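There is one chain below, alone, in structure tokens, taken in the form predicted alone.
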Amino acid sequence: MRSNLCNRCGSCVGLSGGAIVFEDKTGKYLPSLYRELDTHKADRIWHACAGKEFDFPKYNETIYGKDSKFHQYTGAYKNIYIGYSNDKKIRKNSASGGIISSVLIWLLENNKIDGAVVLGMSETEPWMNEPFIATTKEEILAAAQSKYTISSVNEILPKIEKFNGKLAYVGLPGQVQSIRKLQAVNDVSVKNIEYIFGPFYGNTLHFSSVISFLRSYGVKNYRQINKLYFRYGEWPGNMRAELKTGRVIELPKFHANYLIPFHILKNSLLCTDLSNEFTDISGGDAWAPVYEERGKGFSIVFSRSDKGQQILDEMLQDGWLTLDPIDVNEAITIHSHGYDLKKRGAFIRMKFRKWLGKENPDYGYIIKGFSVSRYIMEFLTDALFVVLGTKPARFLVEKIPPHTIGKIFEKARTIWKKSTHKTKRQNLN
């Protein structure tokens, strides 16, 4: 935990039958221990563990065989689309494509799954999100669209080993591979687990994030939420907290980003799965300007599984879905950003740990050959991001008006962007 290897997954809480617990989720969000495990219990969690190691190349090949299309970047893969579910209330209420909702509620109606984890916020803590089984349509709706806060999906393992009947999962990838490795043992806690499908993942923020949102508007009571969004409406969504005095506080999704530098988990830096590729199916936003500037939302989409590509199919066939194929490298084009952000920065920040003698995960795999710019750019991209997590600054950030911040962010990013283009975008095919 000191080397930043957690990757709140919660695979250990859930497993632990109590003994081990996340006993400050509005802070640093890290499990402690109450009371000692036994060996069997011990080892089980140790090897359900994939902020440590997770062997991208030997999953790789057990989960979709060699025959699966395969690219470095994306990983496994049968197809891949650009997409959108045609249920406009579907669409608009996951303020993307709406497609992972939609997959699960085609399963659901299907009667091929009985319920579906997935991430919603909590009823008696409405400002923490909280992982539970949705059985109804309602119930998926309700848990759409992302949040960026840190969530321990895998808290909810004991419920998914007691559950009765098929499950879909929903969850990050770090989540997901954690699942994937006790899948691998026939652990008795997933043998529920049908299908796996998951979210595009950049970052998680701390809690800190919504605290300091909030005090930017005068709110110093993070319990005064009764609702809270991070990507209200439709496409690309707002994030807005509803108080029980009856105030509305909402910034634009692009806006609110400016608290990424300020709050992100360091672990989210060592993660090297952008498109969640260990699913049967995963998504997320189409970040190309052919798309954003249509509205609506529109999803990139890969199928990885026989399984996954078959629903996908089905669905088309019912006119659930919306779907056109792209390449591979159109598809690592649009995120393009992404993909820079985790193949490339991921390994090169793990060689600077490496330089002052932190631990680091083990994936299995190394990219490396990086040019000299690209080795400078994620220099200054770490330093920016120590000296804004600090407390001073997050002390003055709080005294700008979040829409003048916001704007600043936005332009400041897209200057960026511009840029560092060409160092981003080099040999990235």
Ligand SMILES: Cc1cc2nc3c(=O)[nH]c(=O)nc-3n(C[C@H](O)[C@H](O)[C@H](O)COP(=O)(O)OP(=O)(O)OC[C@H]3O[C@@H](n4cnc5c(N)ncnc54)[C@H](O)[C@@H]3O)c2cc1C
Contents of the next structure:
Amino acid sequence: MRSNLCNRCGSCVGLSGGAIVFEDKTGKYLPSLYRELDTHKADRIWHACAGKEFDFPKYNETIYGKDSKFHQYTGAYKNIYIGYSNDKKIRKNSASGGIISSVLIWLLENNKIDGAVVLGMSETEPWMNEPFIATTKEEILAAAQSKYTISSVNEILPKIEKFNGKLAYVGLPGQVQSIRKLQAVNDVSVKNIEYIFGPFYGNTLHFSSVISFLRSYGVKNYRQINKLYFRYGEWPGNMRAELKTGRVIELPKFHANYLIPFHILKNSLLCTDLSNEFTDISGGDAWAPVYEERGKGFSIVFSRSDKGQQILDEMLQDGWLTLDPIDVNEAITIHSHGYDLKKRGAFIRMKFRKWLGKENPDYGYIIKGFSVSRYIMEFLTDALFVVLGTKPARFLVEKIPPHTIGKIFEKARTIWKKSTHKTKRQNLN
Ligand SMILES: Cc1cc2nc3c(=O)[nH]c(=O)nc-3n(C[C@H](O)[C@H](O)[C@H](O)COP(=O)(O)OP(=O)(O)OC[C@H]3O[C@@H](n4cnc5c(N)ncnc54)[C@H](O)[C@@H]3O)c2cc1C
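In place of the form predicted alone, the structure of the form predicted together with this ligand is requested.
Whole complex next, starting from this chain.
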């Protein structure tokens, strides 16, 4: 799994009974085998790994049925909406519109679940994220907002299995895919999971992003962190580190995005699932000027299964949410950059890897037939990621004040987006 195929979902660690552990979570964050596994356990773990294989067409058909509405970019869906939680506190406290947190709280308060698998920040090591089972509204709220460093939610499969009651589960696409694989073979570890939700997924960052962020402000030791947020405050929020000394370091999210090319987890670039296609409900940011200008969090929301649709319908009736339907073409246009990255870029990248003799994940489908300009654009982007991911590049960027590099990055990104707009939007719908 040192071939970039590991998405760090954590299933192998969770199912191994201590034989596999993640090493160096602040560094490469890779699973390592500590003890031999018996054949049964090894087979179970191998099956659960979605990093090497996940058959999109097969799972689409078995989970959502042949007749579900479907688009190759978005996956199966019942309806698509733009919306937000009507609870101002939840909305402000969340990553975008607070839909995911609201759904979890509504399910809990209506006794449809007894707990929710979410990702919070560790109490003992507050710079690391940590999955846990929330059983109160307060715990769900404490776990809201996106964590952009690597998360391995499925490490807690043993706790999920032992939990006494019904659970909702929140995870990134690779984590959800592994849960779906386990559900398909009725694995006991996922028997308590009743609902699956998840955020959209562009990419995740190595922990080196946090280290580098601090260093740029002259802070040498990440253990100084008392609290770490990736989207603190009103939408889109700030990256914010509160230090034990009382010092607070904060940078607007759009500026903190400069960390992406320097610290991106290369496996994110092999993921072809932007909108968390195998959930009951998934949600992302509504990245469109009309919503961005309003300055409050708006989510794009997909209901995918009957269960997911029923939850949204009942929440609407109860006055918990505001949701305006949009059609699939609008959804794709809002996220044209993300869909282009995942449904074109990832397949071109896999082709490059194949030419280099590298192994690729098997997703059971391939999208091809892109223009020459799209190939060139991908080559340039990948080359940039390789160069900026090197130690000298990371070292140099730390010498520039984050506010300056953040502004430069935002400007460069706007220019890049405008100049590649035509290539990206071509035949997108
Ligand atoms: C790594 C990452 C990359 C993303 N990339 C994009 C993108 O490219 N485009 C886009 O539109 N949206 C992206 N999102 C989604 C976006 O940031 C919001 O999470 C989404 O809009 C849902 O907002 P909300 O207000 O409904 O969620 P909230 O109500 O804030 O709830 C978020 C839920 O997600 C869980 N969670 C947070 N981080 C993680 C994580 N790393 N792993 C597992 N569970 C987690 C939390 O525990 C919480 O339950 C990304 C999110 C993450 C975590």
